[in-house]
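Here's a solo chain for you in structure tokens, the form predicted on its own.
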Amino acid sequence: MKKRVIIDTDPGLDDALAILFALGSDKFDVLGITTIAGNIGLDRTTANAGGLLAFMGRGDIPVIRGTDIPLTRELQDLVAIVHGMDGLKGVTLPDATSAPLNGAPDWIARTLAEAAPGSIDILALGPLTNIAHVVTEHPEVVDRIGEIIVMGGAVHAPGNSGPSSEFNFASDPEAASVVIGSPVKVTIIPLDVTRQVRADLNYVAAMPDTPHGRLARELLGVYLHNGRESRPLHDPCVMLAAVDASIFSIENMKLDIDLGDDPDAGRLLVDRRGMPVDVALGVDTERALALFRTGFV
């Protein structure tokens, strides 16, 4: 059976390869993509979101613009050194082929209240902002919810926001307290792991020749960052440990969420008072670059 899901994302380079994987692959049934500031502005993930369900030809799914700004903090200063201005830097997409709905959280909402419960996962790839709303404003609909599985955080590897912190969690902490201490099944996928999944030149060029291999080709090209290798294919690993998490060597721990003014503010804290969350610690490296290059068959 397919798992039904709902991304949650702010495209975003390795968020496009994340949902072009979804799309792609025979695993999932899509119910919406929601969106979120993050990488760039709502208004570009939105229209990058809408590009690649028109790419896909997937005019089905909605588009859900989420919110702009996080719970309590001021948006952080969006930088494009790694996405671009634009968000995929400068690999253009068709335009959506319909207009995005508004108000993502209560849109999740609705769609989690006429579900069975534990029947709908929530793949995060961005800061947890528009799922925060969800959990705190429709308490009734929370046991609908599968699992929540999410990018973001670092435990033992150094961040890429903070000394210790990682963009996601340092976006929105006040979220990321939220979403971990909801009494969700939630499942991190920290730097830890996905800076361990990186595509190489060769792989990249052999990327199956169907269209949206092609586009996940060419994707992969700009993020490139030396030469050799792409950055980390951070979300990417959120989609596959939804198809199989045996890849992943995941262990529970309590944790808690820095929730200070400094520049580790987001950081996650090991701390035997906090919530129990499952979290990836290792990756099968190779099994995981097999498993998503499945996706563009």
Ligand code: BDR
Second form
Amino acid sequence: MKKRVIIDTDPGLDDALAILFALGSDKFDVLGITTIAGNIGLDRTTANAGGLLAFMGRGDIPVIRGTDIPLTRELQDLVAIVHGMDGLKGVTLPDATSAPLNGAPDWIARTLAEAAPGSIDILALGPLTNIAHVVTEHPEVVDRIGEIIVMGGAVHAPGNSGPSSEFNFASDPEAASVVIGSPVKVTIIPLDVTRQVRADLNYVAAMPDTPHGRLARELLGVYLHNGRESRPLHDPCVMLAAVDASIFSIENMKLDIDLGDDPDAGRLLVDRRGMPVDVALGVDTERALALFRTGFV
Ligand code: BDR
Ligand code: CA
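Next up, can you give the form predicted in complex with the ligand of this protein, since the form predicted on its own came first?
Below: every chain and molecule of the assembly, starting with the one above.
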């Protein structure tokens, strides 16, 4: 049985790799791709999502534009150094085959309303603003969600936004707090594990010689910028957890989000009065890398 999923994303190189995996694997029925500002602005993340679908011949899957306004804060500086001014560091994609729809949270809510309880998973690869809007504005449909798997946060590992904060959660701390405090089952895939699932030059060279395998090779090639030996496959880890959670060691922890104003806003706080959440703290790196490759054959 394929998993019915909505991908919420800000492509972004590692988002693009995750999306290609999901479309190339036979494990997912992708109902729609909702976009969010993050790695780059919303127009670009939306265009990139449409381009990936066009490349894969999946123009039948809708792209729904989300928001670029965090729940209560300003949109933070974009990380063009990693993902380039186009979000894909110059890797070109075909144009989307149709215009995106508008209003990601409402589209998600309508899609959930038509679904059976627990039958749709949300794979969240960017800041959590769209999903927080669904949880707060459409509480009557959240029981249709089976699970939300989120790339975000750092538990014991250092941050990549502030000293201990991770980019997706730091981009909208209040949204992250709403989502992890929601009644839905949430699994967090933090930097602690995504930094262990790394592509190096040998891995890139061994990607299958298929059209989307070659595109993945190109994306990984520019991701390995400035002579870096390897790069973490952050967002693909969400897809891998959805296909085979046994690759990860997952613990239930009580967590809060730092909602302060310092540079570490958005960091995860381990707190016995916090919200119970499943968190991946370990990963079988070899199995993860092998599974990722299977999406490109
Ligand atoms: C996360 O931030 C983004 O830059 C990546 O796409 C990933 O979702 C890693 O912290
Ligand atoms: Ca992302």
